[in-house]
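Next comes just one chain, in structure tokens: the form predicted on its own.
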Amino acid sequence: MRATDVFGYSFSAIKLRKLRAGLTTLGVVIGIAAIVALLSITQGLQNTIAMQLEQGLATDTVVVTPGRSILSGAGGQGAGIGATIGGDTSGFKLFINDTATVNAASTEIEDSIAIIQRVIYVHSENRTFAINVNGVDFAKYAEFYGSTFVAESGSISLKPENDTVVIGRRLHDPWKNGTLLFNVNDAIDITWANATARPPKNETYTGYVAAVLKEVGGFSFGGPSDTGVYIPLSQAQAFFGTDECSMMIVKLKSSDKTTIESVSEAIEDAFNGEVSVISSTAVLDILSSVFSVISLFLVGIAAISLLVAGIGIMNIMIVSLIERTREIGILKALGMKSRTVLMIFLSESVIIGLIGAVLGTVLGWGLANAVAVVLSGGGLFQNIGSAQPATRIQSGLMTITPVLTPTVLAGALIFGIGVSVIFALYPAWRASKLKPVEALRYE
């Protein structure tokens, strides 16, 4: 019997039992849809984070922070990550003039800048927002981040007055509906809770918005942010009363991995290991490893539903075998070989698995896009301030675009068909072993 005849016969048998076949296929559809949706969202999230990290951490820069990293390794691999989640408590501090030490650490370093970062409060009408303010050298900062520290409206002076303020896009139009919070030439009251004074007190000065940055859309660790406030470094020194910096941005002559590793090690050595060095490549490597583990975990969870679907397929096949015992007896009495009977039952499982895998992939892709719209289109909010009443500004941190890779697509088809065939093997084998005489006598 030809393969086309076998599949034709199997398809006819499925059509005769539409409801049962449909319910069996539904189990495969749900399992495959779960796998495709989860993996597509995970891959899209990974790509988005990678892209935004490359914006927030320029590939030709590294970030130096005070304190030993709990995850630091040789050559800066993983260095600095621990500083963001809890470095050591040695009390080491970085100061603005330490840029000279950094610049002298390696010939591969082009330049470095210090950043003073504090949490401050800005006021607008009856609202108060807690925002990160960054004291930076505007000229060098614009050189380091030439593609993101760019004004959408107004202008950024490379020799700014002390009352100059540059704000991120989210502080200009936080709700993306034309309701402007701050605009160019607006006065902005900046308040700092000075806990070093006795008694502690709030200190305030009034700045003027010189420029609104174009939308960055990326994570910020040293680089420009949509919710950041930027003031001249000299003003930050005077206002906060300190020369201590929160971090340093180091621009390299090359962005290749070897250069990043050697420079990271040289900077750590220059400060006797009391600093952590963060590079975008190290962060991306760690994130890739994390997402790989997450993907395997999610696939394992989704595979449980496919296991349940497989058991359902086996059950339906056994029931079908019992119902079609006389039919099988007649076919074998007419000369059909046991191998052909086996192929008929396996062909039915292949058809069910293929239909389930295709429908599951389509459904999973649709679910992934629906979830992405919810996550990206305002379903997530970031509370960047407390107010009277409480104020929330749409974060706009990430726009997730699900990614259906050829690997996921092929895996979904193979997985769907494979599970169906594996769980149909036993019923198909039993059907092929039926003896014609006993089958014909079956009632």
The other form holds:
Amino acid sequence: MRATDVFGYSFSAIKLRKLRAGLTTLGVVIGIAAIVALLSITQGLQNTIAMQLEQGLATDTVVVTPGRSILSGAGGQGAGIGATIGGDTSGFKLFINDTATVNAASTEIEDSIAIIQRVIYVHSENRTFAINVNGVDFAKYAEFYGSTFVAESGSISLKPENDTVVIGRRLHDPWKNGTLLFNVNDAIDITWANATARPPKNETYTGYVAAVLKEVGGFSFGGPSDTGVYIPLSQAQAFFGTDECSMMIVKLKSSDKTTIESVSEAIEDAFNGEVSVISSTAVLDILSSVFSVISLFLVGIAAISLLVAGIGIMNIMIVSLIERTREIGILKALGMKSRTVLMIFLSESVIIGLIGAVLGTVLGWGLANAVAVVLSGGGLFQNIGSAQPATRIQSGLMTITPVLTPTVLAGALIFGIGVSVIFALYPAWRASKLKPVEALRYE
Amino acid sequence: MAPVVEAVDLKKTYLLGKVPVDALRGVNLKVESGEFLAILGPSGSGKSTLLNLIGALDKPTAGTLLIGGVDISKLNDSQLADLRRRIGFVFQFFNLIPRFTALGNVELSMSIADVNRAERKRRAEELLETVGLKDRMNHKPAELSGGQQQRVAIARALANNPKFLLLDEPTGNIDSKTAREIMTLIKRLNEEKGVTIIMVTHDQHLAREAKRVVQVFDGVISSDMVN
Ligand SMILES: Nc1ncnc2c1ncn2[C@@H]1O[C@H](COP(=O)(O)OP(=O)(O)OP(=O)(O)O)[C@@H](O)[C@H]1O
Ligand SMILES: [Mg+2]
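Having displayed the form predicted on its own, please output the structure of the form predicted together with the partner chain.
The complete assembly is shown below, putting the previous chain first.
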């Protein structure tokens, strides 16, 4: 029998049992969709990280935060994470003028800046948002983050007025649909809950939006963020009534690993180990490996769901084999070879697998994009809800563009068809072994 | 030329659970090319069993069966399939495929034999016209009467131009007028094209149309006469 006739025959058999074949296909669709969605999101995430490493994130910087590193002695790479999560327990404080100590710690250091960070509230219409405000030296910050501390609208003055405010892109257009929250020249009331005053009270000043930053995307680590608010360092000192800084950004002369490690150690030594130093590359490394592990785990679960779909295929094939015993008897009596009977059953599973894989890929791709929209669109509010001063990685917010690589595409097709065919092998083999007379007598 | 069929002490025992049923108990039969043979016998005597063996649909329990000089018990699966394509077989119970139309059923046996699409269609239409079903070609078996289904089955058996035609009660479900038409067709195939024919029947009158009548009784041949 010719290959096209085999396929035509299989197709006519599937058409006869549309509902059943549809449900079987659905199993494959779900499995493939889950795998494609997960892999394309993971790939998108990795691309975001890679892009950040290339441009947005200054790889030649490290961040110094007060508090002993839990993994003390482990060196600069990633050692600070523990402290960041564990928080400041020693009572050690970093002050703005400690930048001098930092700058003197190593000849590999170009410069450093102090950041005062607090959670503040801003009001718009009848909503209140909790946001991280960063008191920074605008001139130095712009120099450190030349590619991201850049105005999209308005302008960033290097000698700002006290009431100058620069806002992240997402405070301008949080829903990405043209409904604007704050625009250039808008007044913005910044409220701080002063817990040290007796009794505690809210303090407010009115600033003016001088600039909206262009979209940064991805992770920001000490650097400009889409959800950040930036005010002059002097204003932060006056408003919050403190010289204590939340973190320092240190710019190095080189971004290679050994420099980062040696400088990290030198800075920790300069403060007797009372600070932790994290490089942005280390954070990204950790994040990306954590995501890889999680996505691998999820892909594993998705693969199991595909196996379940495979068992479904086997089940429907066995039922179909029993129902069609007589038909197979006729085919064999007419001179069809066992091999052709096998091919007919296998091609039925190929058709189911192919349709399932194609639909699953399309669905998975849609799913990945929907998840990406949720992650970036809903991000502002998620972030606000969890904004804590102790979280020094400023944003868990991500801009992910899912990516469907040819490998994933081909893999989905091969996997979908492969699983279907493998589970159809046994029923197909049994069908091919039927004896004509016995099959013909089957009622 | 080797005889078309040569059966020597042919036996077939079915196992119904653990109970053996001797359907054939030593059949000796020789059929030469171009013969037209009718097999008569009461129900359950083993007629279908014998025809199935001759059609290479089943293997004997004992004895030898040569089809065209070839011992069928020595053929492998693929060779048996090839042999079946060269034998036209009309089943007692039609055995049409329900989801295909009359045309589709006739085409199927040609598609199994690798005939191309255009030729299949042309020949299937021609055959259905021959058996008088020109206006029923696009009907499915469920939409056809018993006699019409039987005629589709005959058209299908003739699709690959067999030199050897086996018919199991081909007129069992047909009114006598149509039955006569079909007999005429079968006789013509035998006389004009030299097709060897073995036909199982209950009907004494139809059996008389054949050149040779074999009586089967309780799994053995009880008489073998030339008309
Ligand atoms: N597959 C089978 N398994 C068990 N017994 C069978 C099988 N096929 C046939 N038999 C038995 O073998 C005997 C002969 O059956 P067969 O079908 O050859 O009879 P038949 O002469 O064709 O009868 P009919 O005229 O009713 O068609 C019967 O007793 C039948 O019950
Ligand atoms: Mg019978």
